[in-house]
Amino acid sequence: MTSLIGSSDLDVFPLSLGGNVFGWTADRDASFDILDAYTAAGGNFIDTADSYSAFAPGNHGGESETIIGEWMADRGVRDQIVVATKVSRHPDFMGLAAANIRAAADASLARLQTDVIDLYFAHFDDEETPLEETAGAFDELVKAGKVRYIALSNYSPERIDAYFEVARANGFALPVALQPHYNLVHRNDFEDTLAPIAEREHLGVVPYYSLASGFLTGKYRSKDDIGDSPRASGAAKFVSTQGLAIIDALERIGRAHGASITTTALAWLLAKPTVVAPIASASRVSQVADLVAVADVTLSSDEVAELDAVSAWNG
């Protein structure tokens, strides 16, 4: 079961591998393992960001990449994965002027150990530098053949608009994909405002925090279970008597298809329009399972309807 993201020719398998946890919570023995698992499963379809993980004590950034370029130069699997990475956010490397977006673009070919990106994404908006700058930047890397597609992360839907206006009157590349949140416990800023867009312009939606940092796979059940993870903060407002609702509905369904609490998460996002591969990351070989099971598991209309109405937010 493979899908291609928006009108582009890249093939992927229904979940993309997070590599946000390369170099943090995996080391790169740990990492390798993990990606071994993934392509063993079938999968080929990888997201990082050049500033993975700048955010970790004693990281800088482009570790990450690091590792995924020696695992691919390793395994000799380069032309078998889809690679997507991101600009716009590494300490060298921040905002979307177009000298920023050609060198962090170079820095990252280098660290992946690769001739081209797959999938470029603009990390996050850069509203101090004007868009036909930006997207110049990215339609001069997909002309130079060092980018295959570009994608936008975190623009609000203005911005999208904009960056598509802009684009057509100047002929650049255009979009093909979409990365936003999107998940059971955060579905209004994608549903009423992103997916319409992505509907009206094809693009391959790719939704990050597809687990709600930890709280879709059902480890978190209370307060009492929240500890001391680096991620288990993030899953904390989600326990509520909504979000065990939630956890309670995706056991259930779930338990009529073999599947998990964290698979069965991963699927309803897959029976949403534009939905091509939800983004979810292993910090252990053992979580990889879970994950690539999706592409083995498909809702029912009745069963993803069920999980609308008891996630519905109405606050």
Ligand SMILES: NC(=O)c1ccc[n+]([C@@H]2O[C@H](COP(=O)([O-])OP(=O)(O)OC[C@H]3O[C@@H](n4cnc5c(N)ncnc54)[C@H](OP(=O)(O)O)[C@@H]3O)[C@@H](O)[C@H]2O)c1
Second form
Amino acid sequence: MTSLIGSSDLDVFPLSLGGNVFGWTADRDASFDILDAYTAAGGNFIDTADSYSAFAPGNHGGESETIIGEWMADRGVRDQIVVATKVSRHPDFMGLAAANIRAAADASLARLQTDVIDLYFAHFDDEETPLEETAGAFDELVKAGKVRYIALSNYSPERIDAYFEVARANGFALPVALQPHYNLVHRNDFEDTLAPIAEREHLGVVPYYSLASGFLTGKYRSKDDIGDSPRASGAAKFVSTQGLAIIDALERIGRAHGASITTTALAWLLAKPTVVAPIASASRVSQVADLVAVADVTLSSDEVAELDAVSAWNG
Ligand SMILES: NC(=O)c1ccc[n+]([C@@H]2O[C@H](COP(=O)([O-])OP(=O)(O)OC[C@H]3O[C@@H](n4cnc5c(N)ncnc54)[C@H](OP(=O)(O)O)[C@@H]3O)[C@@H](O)[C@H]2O)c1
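Next up, the form predicted in complex with the named molecule, please; the one we just looked at was the form predicted alone.
Entire complex below, previous chain first.
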């Protein structure tokens, strides 16, 4: 089961493998194992950014792209993979000025050991640079054959509208995908204002934090479950009566499908209109099976409604 991203011809598996772990919570060997397991299960859609994982101690950014590039070259699979990467947050390439986008794209291409990026995201908006300049620079990359399609992440609804207006007025390439923060404990930002734009502009939505940093796997049931993962504090903040009611509902509904809590949380996202593939990462190979299993789980409309109701409280 694959589907096209928005109006593009990028045909992707319904779970995008998150790359911010590579060179952070997954070392090179673990990353290769995770990538092997993901592709062995049919996965073909990898999400990274030039800045990953600058936030990890000792890193400078680019570590994730480097590992993915080495893995694709070693396995000889570049042509079978849809690679998404992003620009604007690498410490050496901050923002979305035209010269910066050009230089950052070349650096990403070199690290990924490829001559084309399939899907190139503006990682975060840069309100200091005119949209004409940013959209024009992305368009040049498409025309030069260095990027197949462009996409937006973390833009406000107003700025997405403005981007489309500018791109249309100038005949620039239009974005085909949107990468918002969206999951069962973070719904309103996306559903209230971004989803209608995605529908109108035929944007393929690839939500990030699909598992709320691990909370939606069900492994954090009490404050005592906070282990030594660097993500644990991000996940544990959702441990509350309401948060645990969502986990209980996921467990019950998942059981009817022979699916884990993790898989069921991803299946809820996939059931939403415009969502093409939730993004989720794995820090070890044993976590991959629950992620890719979403390809085989379709929730009924009653099950989606039940999960909508139990998560309706959140912000
Ligand atoms: N556009 C943006 O601004 C933006 C922002 C953030 C993320 N992203 C993208 O979205 C991707 C996903 O986000 P994320 O990785 O931060 O969060 P996430 O997908 O919500 O959480 C993934 C984490 O959950 C745990 N996990 C995964 N599968 C599991 C399983 N089967 N059982 C138990 N635990 C499991 C692992 O953490 P442990 O190591 O703790 O087990 C894993 O690293 C990133 O890799 C990145 O590509 C984009």
